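Here we start with a single chain on its own, the form predicted on its own, put down as C-alpha cells.
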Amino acid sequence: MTPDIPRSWVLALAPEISLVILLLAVFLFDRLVKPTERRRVGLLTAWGAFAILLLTVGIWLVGGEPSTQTGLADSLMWGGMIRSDGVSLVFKLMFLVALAASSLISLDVERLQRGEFFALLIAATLGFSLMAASADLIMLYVALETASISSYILAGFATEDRKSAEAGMKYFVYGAFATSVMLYGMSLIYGITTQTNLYLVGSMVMNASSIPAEANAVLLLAAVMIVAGFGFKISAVPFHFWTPDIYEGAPTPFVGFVSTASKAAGFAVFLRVFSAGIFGAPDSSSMWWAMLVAMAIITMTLGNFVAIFQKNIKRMLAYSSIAQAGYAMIGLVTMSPDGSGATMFYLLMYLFTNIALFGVVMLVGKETNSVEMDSFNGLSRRSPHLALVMLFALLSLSGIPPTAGFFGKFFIFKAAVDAGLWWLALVGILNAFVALYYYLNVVKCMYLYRSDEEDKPIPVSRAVKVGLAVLIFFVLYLGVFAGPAFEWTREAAGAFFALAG
C-alpha cells in the first residue's frame, strides 16, 4: 500500500469528516448559547454548511475532479465500501446546498429555532451523502439508515403538532417497511453472489457463467424488492402513499430539505446500482428495464393529475414531487450517460426551487395559520418579492423559460429521443402541460385573486430574505447559462457507465 493512499481516503471523506466535526460543534453551542439567542445555532448550521461546501469545491480544484476514467481500484477508498467519483461530488454540493438553505429558512420558526432540530438535519446530510458514495450493499443501508433514522424524527420535530407526530409516526412505520424490504432483496443479492461490493457482484451477474439459470427469477425478485426500498425514498408510484401526509404535517422547513435532499440520495443510490450491473447489462435489454419504464410514466400522471384536485399547497407540492420523480426517472431509463446527466442536473435544478417555493409557503403559513390555496390570496400585494420568488419557482417547476426547469425538462426529453425513445418523452412532455395548470393556478390566487390581509406584510428575516435570493439567483442563472452545469453533470455520469461491465 503505498503511503499517500491514506491522504486520498481523508480527501475524499473530507465533507463526511467536517459534516461530523459541524455536527459537534452544533451540539456543543446549542449548551453554551443562550436559551433566547437559539436562533444563532441556525446560522452556525447555515454557515457550517457553506464552509464545507467551500472545503468540498477547494479540493476539487486543487486535487482535481475524480476522472470517469480511473480505475476501479483507484476510485474505491475503505476497503471498498466508497467510491470517489464525479457522481459521489456533484451530489455531495447538492446536499451541501440544501442543508445550508433548509438551515435558514427554518430561522423563522421558533419551535424550530433548537440544536436537535438542526443537528438531525446534519445527520440526514451526512447520511445522504454517504449513500451517494456507497459502493457496497452493507454501506448503503449503514449510510440509508443513519438519512432515514434521523428524517423520521424531523418529520415529527413539531410535537406540539398533531398532524406533525402524525406525519414522524407515518414516515417511520412506511419507511421502516420499505427498508426491510430492500433489505430482504439485498439479502438475496449476497445470497446468490456471496459479495456485497456492487462491481464485484454486477460482475459476476454480467458473467453467465458466475451465476446459476434457475437464479435469474431470485435476481428479479430481488431488484423488485430494491426498486421499492429506493422508489420509497424518491416517491415513485406505487410506493408514494407516505408523500402527502408527510408533506402536510411535517415541519415545513423540513419538507423543503427532505423533497430535494432526499429525493437526490435516492436517484444517486438507483444510478449507482443499476448502472453497476447487479441485475444485468445496464440498457433496456435487462429484465427490469421495462418496470422502470412504466413506473415512470405511472409516477408523473398519476401525480400531476392528482395534483390538480389539492385544495392545500402542501398537499398539492407533494403530489408534484411525486410527478417529478417521474421527470427524473425518464433520464435514469435511457441507460445513457447523456440522460443519467441530465437526471443528476434535474435533480440540482429541482433543489434550488423546491427550497425556494417551500421556504415561501412557510413565511405564508407562519402569517396565515394556514397552508389552503386560498391564503395565498393577495400575496403580490402583500409582499411583492415573495410572491416574486414563488413566481420563478412555480414557473422553474413548470419548465418555463428563463427559469432552470425549462432546461431541466430539455435535457430530460431530449436525452430520451436520442435514446431513441420519443414515444416516452411525448408522454413527459403532455405531462408538463397538465402541470401547468396546478402551477399558474396558485400565480392567479397571488396575483388576480384578493384578501382582506392585503395592507399587512409578512415578515421576512434576512438570513431567510438572503437564503431566498440565493435560491433564486440560482434558479434564474441556471435557466440562462445552463450549458456548463450540464456539462459538468454529463461528464460526472461518464462514472456510472465507464465501467460497466
Second form
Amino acid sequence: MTPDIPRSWVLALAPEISLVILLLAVFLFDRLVKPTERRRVGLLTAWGAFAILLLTVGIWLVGGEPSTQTGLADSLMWGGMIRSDGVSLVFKLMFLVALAASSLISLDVERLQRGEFFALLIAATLGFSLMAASADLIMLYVALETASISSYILAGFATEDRKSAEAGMKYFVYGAFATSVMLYGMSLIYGITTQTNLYLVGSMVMNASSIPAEANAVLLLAAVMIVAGFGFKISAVPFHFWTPDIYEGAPTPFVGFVSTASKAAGFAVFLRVFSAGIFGAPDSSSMWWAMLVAMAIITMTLGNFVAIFQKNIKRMLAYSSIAQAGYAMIGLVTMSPDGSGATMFYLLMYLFTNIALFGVVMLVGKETNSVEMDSFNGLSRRSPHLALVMLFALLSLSGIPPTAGFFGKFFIFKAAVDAGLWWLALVGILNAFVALYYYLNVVKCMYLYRSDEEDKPIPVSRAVKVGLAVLIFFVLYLGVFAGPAFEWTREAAGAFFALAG
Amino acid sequence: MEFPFLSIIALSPIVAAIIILMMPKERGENARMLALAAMILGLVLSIFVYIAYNQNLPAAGTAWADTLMFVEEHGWIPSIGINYILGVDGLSATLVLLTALVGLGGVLISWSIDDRPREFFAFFMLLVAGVHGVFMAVDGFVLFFFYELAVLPMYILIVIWGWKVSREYAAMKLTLYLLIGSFISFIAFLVLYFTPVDGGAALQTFDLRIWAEANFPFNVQVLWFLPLFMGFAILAGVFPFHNWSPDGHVAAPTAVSMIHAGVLMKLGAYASMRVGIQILPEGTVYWMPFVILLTTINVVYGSLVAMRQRDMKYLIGYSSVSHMGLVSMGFATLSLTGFTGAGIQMVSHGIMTALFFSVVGMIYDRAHSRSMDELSGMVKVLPWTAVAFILGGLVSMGMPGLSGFIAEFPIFLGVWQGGSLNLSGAAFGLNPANFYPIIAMVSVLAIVITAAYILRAVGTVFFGEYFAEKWHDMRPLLAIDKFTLVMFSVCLIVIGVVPSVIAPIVQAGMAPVVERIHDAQQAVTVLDTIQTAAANLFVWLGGA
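Next block: the form predicted together with its partner chain, after the form predicted on its own:
Let's see the whole complex now, leading with the same chain.
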C-alpha cells in the first residue's frame, strides 16, 4: 500500500525539508573547503537560505500554498501536527530572512567560520519554523527543543571566550528549567482534555459543557506554566533574567539572530496557543488575560528603565529587546486579528532593524575589541555610512518616521485603542520616550563625541555591506510603504482566530 | 492629473537630502549648492501657490473642504483609512510661503558651516520637508508623520552644531518634550478614529476634511480636547510647557534657531488649531476660557522673564514664548478677529524672530559673545545688523506701520470683544463675559514690557561705546548676510504697510474654523448641555 500523501502536505513542509538538505550540504562543504576559504561556508548558508526563501515565496505565489481561504480542517496537516496557514508562511519567511542576514554578518568573524556554527543556525531556523507551524502540543515541544538546544550551543560557541561559555551555560540552565515547567503545564492540559491538538483542545475548553467547572483553576495553572516557557523565549519579565548576560557574552551575529528569530518564534507559539483558546476564549474575560496585560506593562517599563543605566551597548540592547517584547505583547493582548497582525508586523520590522543594528555592533566591536558605549564615539566621522545605518536602526527601534518602527508602533497602538485599551497604548507611548532617551544617547556618541581613531575607517566586507544595505533598505521601505506588508500580516493573522469565529 | 505643486515643495528637500547624504565626503560645496537649489525651487513654487490662492479666495461661508486648493490625493494604506492627501487653505498657503522663506534664509546664513556640511544640510533639508508637510497635510496621519519627521532632525542639528555649553541637555529636552506631546495627541487621534459619531459607526478615517464636518459626542470632545490641543501646543510653547523652547533656541545653531522659532513653533500652533480646534469645536468652547489664562501667563510672564536676560538668545527665546502666547490667545478669543490676528501673528513673528536670530548669529560669529554685558557699540562696525535688529524690535512691540501691529491689534481686539460671549458652562465655571476684558488689559501690559527689554537691548548692544581692542574678528558682513536681512525686513514692512497682501488670505483660511466654533457655541447655549458636562464626564470615566 502506498501512503497517499496530498500534494499540499508536501508543499507545506518543502521549506523545512530544504533546510535539512542545506544543513547536510553545509556539513559536507565544510569538510571540502580549503582552510583559507572558510568564509565560503557562510556564503553557502546565506545563498541557501535565500534560495529557500525564493522557494517558499514561489510555492506561495505560484503553487497557492498556503492559502488564506483554506478552512481550519484542511489546513491541519500530517495528522494534525502542523498547520499550514498564512501565519506559518509569514513567520517562515521571517526566519529565513533572519538566517540569511545573520549568516552574512557572521561571515567575517574568524572564530565563527566553521561548519558547525552555520549548521546550528540552520537547525535553529528549522526548529523555529516548525514552532510557528505546529498545531499540536507535542510537535510544539519538539520543535521548541530543536531550536533551543541549537541556540544553547550557539550562545557558547566562542569557546575561548569565558563570557561566551558562561552565556551558553546560563542560557541552557534557564532554558531547560523554563521548558520543563512549560512541559508540565502541557501535561496538565492533556490531563484535562486527553487531547494534544491545539484546536481540539480549544474547542473542548471553549465549549463549556465538555469541561467541568472545577477544571478552570487547573487550566489557569497550566496557562501560567506555559507562559513561563513562552515568556522565556520572548524574554518577557519576569522570565528575562538570562537576556542581558546572553546578549553580552554570546557572539554578536548570533545575538542578532536570537533576538529576532527566537523572539518571533516565541510570539508565534504564544499567539497560536492563546488564540486557539486552549485556556478559555481569547478575550479579556479570561483570567489569564489580566496576567498578560500586567506582564506587557511590566516588561516594557522594566526593560526601558534598566536600559537607561547600561554602559555596554549589548546589555543596553538586551534590555531594549525586553522592552520591545513588551510593545509586541500589547498587540497580543488585544486578542484580535488586527492586534495579532500588528504584532507580526512589529516582529517583522524588528527583525530587519535589530539584525542591522547588531551587524554594526559586530563591526565596531571587532575593530575596537569593545562593545562599551564609548567605542561608538566618533563613528560618524570614522564611517559615516555605518553611523547612518545605526541611526536609522535606532530611530526604527524608537518608532520615529520614516522608519518601519514607526508603523510598527502605530499599528500596535491602533489595535490597542480599537480594543478600548487606550490606557495601555498610553503606557506604551510613555515608555517609547524613555526608550528614545537611551537610543539618542547612542546617536550622541556616534555624532557628537570625538575619538582618537577617527581617521581609521572601519573595514566592511562586501557581503556585510550588501547585508546591511538590504536590511536598512527594508527598514526605510516599510517606513513609508507599510501598507501591503501590514495587509499581509493582518490577513494571515485571521487564521489564529479560526476557532473563535 | 494636475501638476503636484505641493508634493514637489514638500518632497524636493527630502530628495536633496538623500542625494547629499550619498555624496562623497569631500563634496561639501556641492551639498550647499544643492540645498540652496532645493530651497529656491520651494520658494518659487510656494510664491506661485500663494499668489494663485490669493487670486481665488473662497467666498465666506464655504466649507473647509471646499476652500482647499492644489489638493493631491493618493492611497497610502487605504484599508485603514490612511491616505496621502495634501492641500492648502489660506492659512497654510501663507505658512508654506513663510517656511520656504525662512528655509532659504537658513541655508544662506549657514553658508560658511565647515563641520560636516553634508550632514548639516541633509538634516536641515529633512527638517524643512517635515515642516512643509505638516502645513499641507489634509490627513491626520500625514500630518503626524511629517510632524515627527520634523522633530528628530532638530535633535541632531542641535546636538552636533549647537552651542557647546548646553547643547546635549537642550537637545534632549526639546526632543522629549515635543515627541511626548505629539504622541499624546496621537492617542487622541486614535480615540477619535474609533469613536462612533452621531449615533452611527466610527469614522475609521484620518481624513481631516471628514473630521472637520463630524460631530463627536460632547463628552468625548470635552475629555480629549485638552490632550489633543495641548499635545501640539507644547510645540507652540504654551505655559507651563514652554521651557524647552528658550533652552532650545539658545543651544541651536543660528539657522536652526531661525527655523525653530520662526517656523517650528508655528507648527505647534497650526497643528493644535487644525486638529484640536477644528475637529473638536465644542471641546474648544468648553476649555478655551481656561486656556486663555495659560496664554496670559505666557504673554506676561514670558516678557517679564525676557526682561531679566543678559544673553541675547535667551532674550529672544523668552520674547518668542511671549509672542507665541499671543497666537494661542488669539485662538482663545473664539472669534474671527482674534483668529485672523493669530494667523498674521504667526507669520509676523516667524519672520521677525528669523531676523532676530540671524542678527544675533552674525554678531556671535564675529564677537563670539551674546552677552549684553560684553557687547556694546555694534552699530559702528555692523550697521546693517543694528538697523535690522531695531526694525525687528519695533515689530515685536507692535509699532503701527509694521507687521506686528497688524497682528497684535486684532488679537487684543478679539479678547476685548470676548467680553460679549456668555458661556456660563465653560470649564471651571469660567465665563468669558466676566474676565476677558481684564485679560485684554493685563496682556496689553506685555507690550510695554516688550518695549522696555527691546529698547534696553538695542541701547546696550548697538549703541554705547565701541571698544575696538576687545574684538579681534570683526569682519564685515557678507553679501548673502545682507541679502538675508533685507529679505526679512522687506517682508515685515510690506505686511505692515499693505496688510491686504496677507490679511484676506489668512482670514479666508480661518473663517471655516471660526464658523465651526460658532455653531458649537450656539449648540451649547441652546441645548444647555454644558451644565451637565462635568457630570457626564465622571459618568463616562467611571462607566467606561
